[in-house]
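Just one chain follows, in the form predicted on its own, and it is written as C-alpha cells.
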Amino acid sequence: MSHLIIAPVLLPLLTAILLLLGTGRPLRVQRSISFVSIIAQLGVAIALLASAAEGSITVYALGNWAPPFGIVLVLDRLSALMVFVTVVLAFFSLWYAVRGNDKPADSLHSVLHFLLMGVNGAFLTGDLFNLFVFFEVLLISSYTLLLHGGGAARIKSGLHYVLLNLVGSSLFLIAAALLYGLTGTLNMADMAEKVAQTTADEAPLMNAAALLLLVVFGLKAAMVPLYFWLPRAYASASAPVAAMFCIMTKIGIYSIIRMYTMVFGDTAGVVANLAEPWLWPLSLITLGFGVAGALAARELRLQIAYLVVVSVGTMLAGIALNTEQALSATMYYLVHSTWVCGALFLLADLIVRQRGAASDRIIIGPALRQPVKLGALFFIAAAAVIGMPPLSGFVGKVMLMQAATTDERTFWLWFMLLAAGFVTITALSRSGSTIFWRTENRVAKAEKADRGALLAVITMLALSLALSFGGNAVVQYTDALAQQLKNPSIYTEAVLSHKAIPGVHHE
C-alpha cells in the first residue's frame, strides 16, 4: 500500500507516454493498451477506497521530503472517493469509445490518460501549488479532447473554454501567491494551522485571497455567474469526451470542499467560514439558471449540459449548509450525478445517430430504429436525474432535504429542489415525447446501436440502481467522510507528523 497512492498518477502518465510512442500502430493495439490500463487503474482505485474506508489517512512524501517543505500526496476518504468516481467514469467512457467512437484514436486515448493523470493528481495532492499544476495538466488535456473530431462548433466553444480557463489559471496563481505571502506555506495542512492564527489586521487581505480562490474554483465548478462556458462546450464535445467531462465540474466542487472545510472552515479563527455567505445564494441561483437553461434548450445534448449545471447548484447548496449531514448528502449526490449525467451523454449519442438530419435538435424527426429500447433507457436516465424513486437521484435529494432542517434556509432548499425537479420533468418530457413519440411516419436510414456501446450505457445506468439498493453502505461511507472533513485536525496532524524515512536519501 505504501506506494499504491501514487499509482493513480503514474499509471495514466505511463500509459499516455506509451500510447504517444506507439502513434501509428494499429487501432486495436492502442485500444487494448488504453483499456488494460483503465482496468488496472480501477483495481488501484478500489484498493485505495478500501484503505481509506478504514479511516486512516495515508501520506506519501515524494522524494522523501517531509511536509510542509516537500510535495505530498494525501489519501483520505474524500480523495479516495473522488479518484474512484473518476476512474469508474473513465472506464465506461473508454468502453463506449473503443466500440468505434474514438476516431481519430491517436489523439483520444493518450490525451484521455493525461487528463486522468491531472484529475487524479488534483484529488490526491496535499499542497496548493501542485493543485494548480494538476489543474493545468488536466486543462491542457481537456482543450485537446474538446477539439477531438474537429468541427466549427467545437473550435468555437473550445476557444471560449480556453480563454476563460486561462483567466482562471492567472487568478489561481495570484491567490496562491497571496496566501503564500500571508502564511509562508503552500502545504494545505500547514496553511490550515497558519490561517487559524490570522490576526484582525491580516484578515482583510486573507479574505481577499480566499475569495479570489473561490472565484477560481467557482469557474471550474460552473457556478453562476461563471457557468456560461459549460453548456456549449459539453454539448459540442464527442460523446465519450462529454461523458468524461462530467468529472470536470466536480474538481471545482472538490476544491471548494477541501479548502473551505479544512483551511477556511470552522477552525479558521477570524476568517472562519468566509465563503458560506456567498455560496448559499449563488448555489440557489445556479440551480435556477440550470433548470431554466434545460427548459429552454433546443438541443438534447445542450439540455443535458444544463442538467450538469443543475447538479452543481444542488451540490453547492449542500456545501453551504456546512453540516456533517449535508456534506454526506452532497457527496452521495456527487457520485450519482457524475455517473448519471455521463450515461446521459452516451445515450444521447446513440439517439442522435438514429435521427438523421434532425440530429439532437428537439424537433419532430424520423422515428428511431430502436425506439422502445432507447426510449426505455432515456426514461430510466431521466427518472434518475430528476430524482424519482427508487433511483439514486431521489435518495440524494431526500438526504439533502433532511439535512436542511436547522434554520430559515430549509424552506428555500426544499422549494428550489422540488421546483427544479418539476421543471426538469417538464423539460425532459418535452424532449422525450418529441424524439420518441411525436415522430414522422418514417424511419431514418441508420444502423442500430452497437451492442457493446449499448451495454456500456445500460451498465452505467445500473449504477444508479446499485447506489439506491446498496445505499446503506454508500451512506455509511459518506457519513464517515463528512465526519472526517468536519474534523480537519485529523488531516493536518496526519500530514504534519509525517517524517522522512531514515536512511533514504532525498531525491
Contents of the next structure:
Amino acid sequence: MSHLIIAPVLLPLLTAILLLLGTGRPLRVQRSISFVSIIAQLGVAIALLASAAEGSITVYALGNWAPPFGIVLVLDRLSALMVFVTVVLAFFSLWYAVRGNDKPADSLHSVLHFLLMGVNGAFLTGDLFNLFVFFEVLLISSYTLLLHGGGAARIKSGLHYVLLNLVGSSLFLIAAALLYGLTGTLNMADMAEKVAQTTADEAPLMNAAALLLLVVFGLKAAMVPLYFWLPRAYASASAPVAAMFCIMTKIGIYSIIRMYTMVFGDTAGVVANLAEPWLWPLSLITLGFGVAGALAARELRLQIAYLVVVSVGTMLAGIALNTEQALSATMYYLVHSTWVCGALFLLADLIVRQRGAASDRIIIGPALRQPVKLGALFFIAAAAVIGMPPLSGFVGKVMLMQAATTDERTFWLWFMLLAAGFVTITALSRSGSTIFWRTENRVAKAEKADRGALLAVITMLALSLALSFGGNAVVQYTDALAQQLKNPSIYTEAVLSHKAIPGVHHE
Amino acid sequence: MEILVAVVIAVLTSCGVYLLLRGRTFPIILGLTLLTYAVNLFIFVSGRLNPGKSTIIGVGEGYTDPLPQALVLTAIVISFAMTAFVMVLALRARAELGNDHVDGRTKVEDVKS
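Form predicted on its own done; form predicted together with its partner chain now:
First the chain shown before, then all remaining chains and molecules of the complex.
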C-alpha cells in the first residue's frame, strides 16, 4: 500500500515507454497494452480514493529524503479525487479512441499516457518546483496531442497554444524563484508555514510572487483575460484529445485551490487571501465572456469549447467565495463539468461525422443517419451542461448558489449563474435545432456511428446521472474535502512530521 | 555585482518581451530564448550571490546554496527541449500555412479584415 501512491505516475510512464518501443507493431497490440494499463490505473485510482476517504493524509518521500529537503508526493482528499477524475476521463477517451480514432498516427496512445503521467504527478506532488516539472511533462504531451493528425487549422491554433504556454512556464519559474528566495523552501507545506511569518516589508514581494503564480495558473485554467487560446485549440483537436483536454483547465483550477487555500489562505498572516479580490470579479467576467462566446460561435465544437470557459468561470467564483460550503460545491461541479464536457466533445465528433460537408458548422445541412439516437444524447448532454434537473449540473449549481447566501456577493453570483444558464440554453437550442431539425431533404452519405464509440458516450452521460442520484455520497466526500482544505494545518503537519525511514542510507 | 546581475536580467527580459510581441514566429522564438536566459539567471540568484564560495560543505570557507543550481539545471534542460519543439513547430507552420506570421496571414489587408 505504501508505494501505491506513486503508481499513478509510474504506471503511465512505463506504459508510454513500452508503447514507444512497440511503435510499428500492429495497432491491435498497442491498443490492448494501452487499454490494460488504463484499467490498472483505474483500479489504483479507486484504491487511492478509498484510502483518502478515510481522512488520513499519506506522505511519500521520494528517495527517502524527508521533507522539507526532498520531493514528496502527498495524497489527500483533493489529490485523490483529481487523480480519479482524470483516470476516468482518460478511460473514456481511450475507449473512444480505440474505436477507430487513433488511426492517423500510431503515437497517440503513447503520448496520451505521458500526458496522464504529467497530470497525475501534478495532482500528487507536494513541491512547487516539481509541480512545474510535471506541468512541463503534461504540456509537451498536450502539444503533440493537439497537433495529432496534422492539418493547417491545428498547426495555427497549436502555435498560439504552445507559445502562450511557454511564456506561462517562464512566468511560473520567475514566481517559483521569487518564492524560494523569500521563503528558502519549495515544499508547499513548509512554504505555507514560512509564508505565515512574512513581515510587512517582505509583503510586497510576496504579493508579487503570489499574483504572478495566479497569472500562470489562470492561463492554464483559461481565466479572463487569458482564455483566448482555448476555444480554437480545443475546437481543432481530434475528439478523444479534446475530451482529454477537459482536464487541462482543471489543473489550473486545482493549483489555484491548492496554493490559495493552503499557502496564501486564511492562515497566511499579512498576505492572507491576497488572490480573492482578483478572483471574484475575474470569475464573473470569465463566466460572461464564456456564454457570449457560446452564443456567438458558428461551429458546434467551438461552442462546446466556450462552455468549458463557462465552467471555469463558475468554479473560480466558487473558489473566490472562499467558504467551506462553496469549495465543496466547486469540487462537485469540477467532477461534473470534466466528465460532461468530455462526453460533449466525443458526441460532437459522432455528429460531425454524419453531416458530410457541413461538418460542425451550425448551418442547414444534410439530415443525420441517426437523428433520434444522437439527438437524444445531445439533448441529455446539453441539459447536463446547462444545469437542468435531474442531471449533475443542476446539483452543482444549486450547491454553489446555496453557498452564496451570506454576503453582498450573493446577488452577482445568482444573477450571473442564472443568466449564464439561460443564455446557454438559447445557444444550445439554436445549434441543436439547426443540426437536427432544420435539415435538407437528403440524408448524408455517412456510416452509422460505431456502437462502441456510442456506448462510450452513453456511459459518460450515465455518469452525470449517477453523480446526481448518488449525489449524497459524492457531497459527503467533497464536504470532508473542503473541511480538510480549510484546515491546512492538517496537511502541513502530516508532511512536515514525516520522517525518513531509518536504516535506509543515501549514498 | 548585484547591480550588474540585475541590469543583465532586466535587459534580457525587456529584449525578450519586445521580441515576443512581434508578429512573426522567428523573432518570437528568439524572444522566448532571451526570456528563458533571463529566467535562468533569476533562478540562479534566488539563492543569493555568494562570490567565491563553493557549493560543497568543507571545501573552503562557507558555502553557497546548492539548490538553485539544481533548479536552474532542470529549467535549462526543459527550456532547451521546449525551444527545440517550438522551432520545429514554427518550421512546420511555415510549410503548412505558407508564411511565418503567427496568425498565418501574409498581407496587411488580411490582418485588417
